[in-house]
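One chain comes next, on its own, written out as structure tokens in the form predicted on its own.
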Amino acid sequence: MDTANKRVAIVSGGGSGIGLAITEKFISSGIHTVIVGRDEKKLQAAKTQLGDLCYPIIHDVSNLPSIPDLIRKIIDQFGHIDILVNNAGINMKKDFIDITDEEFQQVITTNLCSVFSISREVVKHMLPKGSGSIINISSMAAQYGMPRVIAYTASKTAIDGMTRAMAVELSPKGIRINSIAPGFIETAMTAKALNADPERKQKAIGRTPMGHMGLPEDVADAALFLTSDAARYITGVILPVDGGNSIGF
């Protein structure tokens, strides 16, 4: 495939929600975008919707030993990777004392360990070029305490620390690492969580100064900016896209 002069991106969890919005934004800017996910139906629907520059790969990113081979296959097909968006993630809402070690570890493996593994393998290919941009998707759960999501909170807080550590180590070599912390965004995942809990939904909107939830496109715009030359002097930031939620009262 002749993508020598084209930008190539990987978006994990790119088949729905925020990942799909980011993929759509990238493709509209001419970026060849590989979407990685477990749900074949969602990935194929995204491909049908987004067309030729969308390349679905069915893969479970929580299977860590398989990651090097996944990235190798993408490199074999495209020749290079310019952008990585670590968006795939799972949540678990449960009382603190009811969460088993296995459940906690499952969230950590998917949300944190896979981000490390994928980033490590992609960076190996970015280093010889001396350029690249990686975006990690964080959360409001890393900005302040939230009940009943301890594993998710632990994973996203670690993502913020990892973003800074990666930026300090890799930016001298031309690779920028940033993180986006979405606030309450209208996706199927948040609808499921908030519509069943009107009190929590009101609390979320009540402490958001802009007074409403955001759209996946709001996060996608930020992602496109952070991966563009317009952000060439920005690295190691955790950018809230949250209508002011993280500073609201």
Given for the second form:
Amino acid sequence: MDTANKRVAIVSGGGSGIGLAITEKFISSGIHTVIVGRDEKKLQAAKTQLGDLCYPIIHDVSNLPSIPDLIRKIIDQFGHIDILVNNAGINMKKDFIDITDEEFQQVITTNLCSVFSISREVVKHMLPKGSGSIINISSMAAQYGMPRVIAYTASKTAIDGMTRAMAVELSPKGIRINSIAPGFIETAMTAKALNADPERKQKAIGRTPMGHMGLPEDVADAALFLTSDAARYITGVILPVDGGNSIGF
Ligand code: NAD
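Here we have the form predicted on its own; I need the corresponding form predicted together with nicotinamide-adenine-dinucleotide (NAD).
After this comes the whole thing, all chains and molecules, with the earlier chain placed first.
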């Protein structure tokens, strides 16, 4: 494939919600975008919707030993990777004492360990080029304490630390690393977490100065900005896209 002069992105969990909106935004800017996810139907629907620049790959990112092969396959096909968005994630809402070690580990493996493994493999190919942009998708759960999401909170807080550590190590080599911390965005994940819990939903909106939930496109616009040349002097930031939720009373 002749993508030598084109920008190539990977968006994990690109088949739905925020990842799909980011993919759509990238493609409308001419970025060839590989979407990695588990659900073949969702990925095929995204491909049908987004067309030629969208390349679905079915892969479970929590299968860590398989990550090097996944990235090698993408490099074999495209020759280079310019942008990585670590977006795939799961939540688990349960009382603190009811979470098993296996459940805790599952969230950490999906939301955190996969981000490390994918980034490590992608960075190996960004270093020789001396350029690249990585965005990790964090959460309000890393900005303040939220009850009943202990594993999710641990994973997203670690993502922010990893973003800073990666930024100081890799920015001197031309690779910018940033996080986006979405507030409450209308997706399948929040539908599951909030719709059956109107009190929690009201609380989330109540401390959002803009007074409503965000849309996946709101996060996608920020992602496109952070990967663009307009953000060339920005690295190591945790950017809330939250209608003010993180600073709300
Ligand atoms: P979503 O459930 O629509 O999207 C998550 C995507 O990740 C799905 O496509 C899912 O299939 C994929 N995924 C999950 N586990 C995977 C695995 N093991 N392998 C491959 N793909 C996997 O939810 P969303 O709201 O779009 O969430 C996207 C990201 O944004 C997540 O990291 C989430 O934590 C974060 N986030 C969302 C909100 C919100 O309000 N929606 C707020 C803060 C952070």
